[in-house]
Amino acid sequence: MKASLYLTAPGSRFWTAASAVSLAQAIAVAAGCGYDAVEVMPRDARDPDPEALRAMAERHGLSVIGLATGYVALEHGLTFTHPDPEVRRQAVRAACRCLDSALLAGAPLISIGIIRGKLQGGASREEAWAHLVDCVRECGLYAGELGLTLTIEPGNRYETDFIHTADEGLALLRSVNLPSVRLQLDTFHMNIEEASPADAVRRAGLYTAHVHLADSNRRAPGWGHLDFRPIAGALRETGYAGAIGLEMLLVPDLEAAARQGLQFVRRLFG
């Protein structure tokens, strides 16, 4: 099973996974501790430049698995849930442009995390969640034209004020009705949000096209208290065949985390 490790490019305001070595240095320690690809969350759609970052990848035998589009939330607050209809439509558009890179990049996903937003501005629920389907389609279309997959990560309640679980995430498939767009499970916020993130895991089934690991302190797998094996088992059960990706805090340093999970993943999977 292929490994990922998941970086951010240097001065993004994303915490996880945030490294003080440059990208390339982060890429040249991924390919030395034997991963077989990188996820990167870009500061914009060409920071870093899509195909230089595909070049860089593959002079170390690596791939970029997916790009992911928290940036647009965090570094021009634009959501898919915004009560003002231009900020939505300017937030489908940066989405699209994170698909042009990923396609540029080699890239075959791109996920949906927080650009979903926040319950802002009076906004019902019901409402929200409309714009939300609304918005997902519209990148979802544009995902299935360049032959790539949109993925929707549930998320924890501290962080989104929508799809918390996997079972709320089929209900946005549902919704949106596109083969393109699929979920990315995380087993940090599922350690949260799920009842049995194995039983989640089994009900999500053949609609999950990438997954996260890490564990309960949202460190490497391993060094928290999560069990892994029954969710291990899940995906085992039902087949899953994409890539494991090691979303973590990179502490103490890259170097030690990066070889830690890639350790508990290559154990776990055997």
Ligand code: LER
Second form
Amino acid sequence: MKASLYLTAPGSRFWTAASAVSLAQAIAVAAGCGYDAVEVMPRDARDPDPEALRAMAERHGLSVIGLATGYVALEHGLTFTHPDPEVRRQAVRAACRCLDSALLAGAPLISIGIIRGKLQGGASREEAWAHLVDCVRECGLYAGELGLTLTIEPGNRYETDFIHTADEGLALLRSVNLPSVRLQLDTFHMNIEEASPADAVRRAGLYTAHVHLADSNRRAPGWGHLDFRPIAGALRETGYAGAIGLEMLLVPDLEAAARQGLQFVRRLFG
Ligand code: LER
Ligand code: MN
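Having displayed the form predicted on its own, please output the structure of the form predicted in complex with the ligand.
Below: every chain and molecule of the assembly, starting with the one above.
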């Protein structure tokens, strides 16, 4: 089971995985702990430079497993469900630039989380959903051209107004109907939104292309109250063969959290 550590570019507005050290230092720590890969929330499509990021990872024998598109919303205020069509067009263009960067970084996927946005400007939920489907389809077609995957991550209700559960994510996948668009399941969000995270994993089946682990308090697995065994069992039952991404608060410090997360994953998945 490949394990990746989720890192944010220094200065990123993303609240999880923030750390005071440079990406180069964080990648060296991840390699020292025994991770196989890193996943990065950039500050922009070229910050960090994707080829430099790939070189930093490869220097330590790691790969870049994915880039996150959350910065498009966090740094630029662009979302897929914005009522202004020009904002949506810019959000799609920014996500496609992220796909270009993923290709240069050697990453097979980019994740779609908070770029989905929140219901605003008096738009109806139906209108917003239609915009979301259109934007994801456009990015999914481009991802397919590049041979990459767009993962849709159901997120908790406090971060986005769209797609809180695996079932809602599967509904979007059915609407978009592209093999380049798949699901990404995150235990922190599932613990908030799913009646049974393990059942959600089973229903998602092989539509799941990536997984994020964090405990109930978004700390390293084992430092909250989540029971990961049913989730791990369901992933094995469905034949999940992707990476296990540790996306967590890097507290009390990056190395302590990284070590705890990886040891936990190795015990859980072998
Ligand atoms: C990112 O993977 C995530 O889990 C969200 O909190 C932000 O999109
Ligand atoms: Mn996540």
